[in-house]
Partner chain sequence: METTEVLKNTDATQILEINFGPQHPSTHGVFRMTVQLDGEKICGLKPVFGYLHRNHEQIAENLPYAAIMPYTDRLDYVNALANNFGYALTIEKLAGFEVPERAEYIRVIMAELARIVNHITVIGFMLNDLGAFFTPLLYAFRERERILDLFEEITGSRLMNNYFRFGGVKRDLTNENLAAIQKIVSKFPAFLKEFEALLTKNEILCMRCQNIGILSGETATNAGITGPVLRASGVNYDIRKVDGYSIYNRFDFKIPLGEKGDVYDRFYVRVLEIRESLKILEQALTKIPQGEIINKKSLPLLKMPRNFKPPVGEAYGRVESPKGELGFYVVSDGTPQPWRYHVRAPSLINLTVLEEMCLGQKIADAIIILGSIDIVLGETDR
Amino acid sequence: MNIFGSGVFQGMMVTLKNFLTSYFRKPDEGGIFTVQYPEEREKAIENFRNFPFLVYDGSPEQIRCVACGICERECPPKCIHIEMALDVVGKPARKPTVFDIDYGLCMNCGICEEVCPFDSIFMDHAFEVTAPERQISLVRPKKALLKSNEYFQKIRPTLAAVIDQKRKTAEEKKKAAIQPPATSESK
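For the sequence shown above, give one chain's structure in the form predicted in complex with the partner chain.
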């Protein structure tokens, strides 16, 4: 019944139609939506996760991380390395001196972000991470990992708002329960 070749012809009509309409249709209706990458950029999706970074409030000295080591232990490929800072008397200062993440090993799983009890480590949007070799340059030291809370609010507004709210209420609670020896971090 069918003329031989009619199927091919029909297929060709589909490609022709697509070829022409791709110029007129809107991107989400079958039009071209290729982004000419380095010049053009897509708007980042908020939940997108790439590599982890550390958040500080105010100045880089006010780092939220207390070097508890939970993320270090839970990270599946073991790419986090933390060393606790010691204060003058040699007691743990609840701050990291060394906080390295090997971006070459990190599998972008987001587990560190999930387990951190102090809302200190979060997943970044920056994906342009290149290095000439993988042994040294991809190991990010603390200095390179630290980013301000404003940056965090910029890239992930919804999550940052929740976290900020949570921290604020915790702070107020702490103040309300006026504790004379201001040593403990009640959590």
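Return one more block: the form predicted alone, after the form predicted in complex with the partner chain shown previously.
Just this one chain is shown here; partners and other molecules are left out.
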């Protein structure tokens, strides 16, 4: 026999139990905690994602992006705009002259990071992004998006190590393909 309101009472008892036990658990076990933001900050987990940035090796001129446009095509809110550079003859130079991301439209989905075949765009840990005007100031140009590989290694060490190893292996294969094999003289 069900008493009217017994389900509500049982639900309230579960809530009360969780409320009371949260005071005696440690924060990493589900207990309550308070972070005195901005003086104290929670440590961001490695796979935390917010807004995208572009990685460069060595100097900002050595940007990994080749302006293929895959991230621009796959972006659901269409917040990425890329224009490929042209050399003096007018052929594509395989680097972007314009690479803008509208942070006002970006929904932090990470699809751009997933589809990039050149490991050039990744999601940042920076979340304190402000601007006086949304229409103008939240559009980040290429210069503002560029961050070094060292920065990437600092915020995402596991992924950066895997990508650096993959890039090093590919570079070694490329060098081996260019050099002719040593010939042995036969008698």
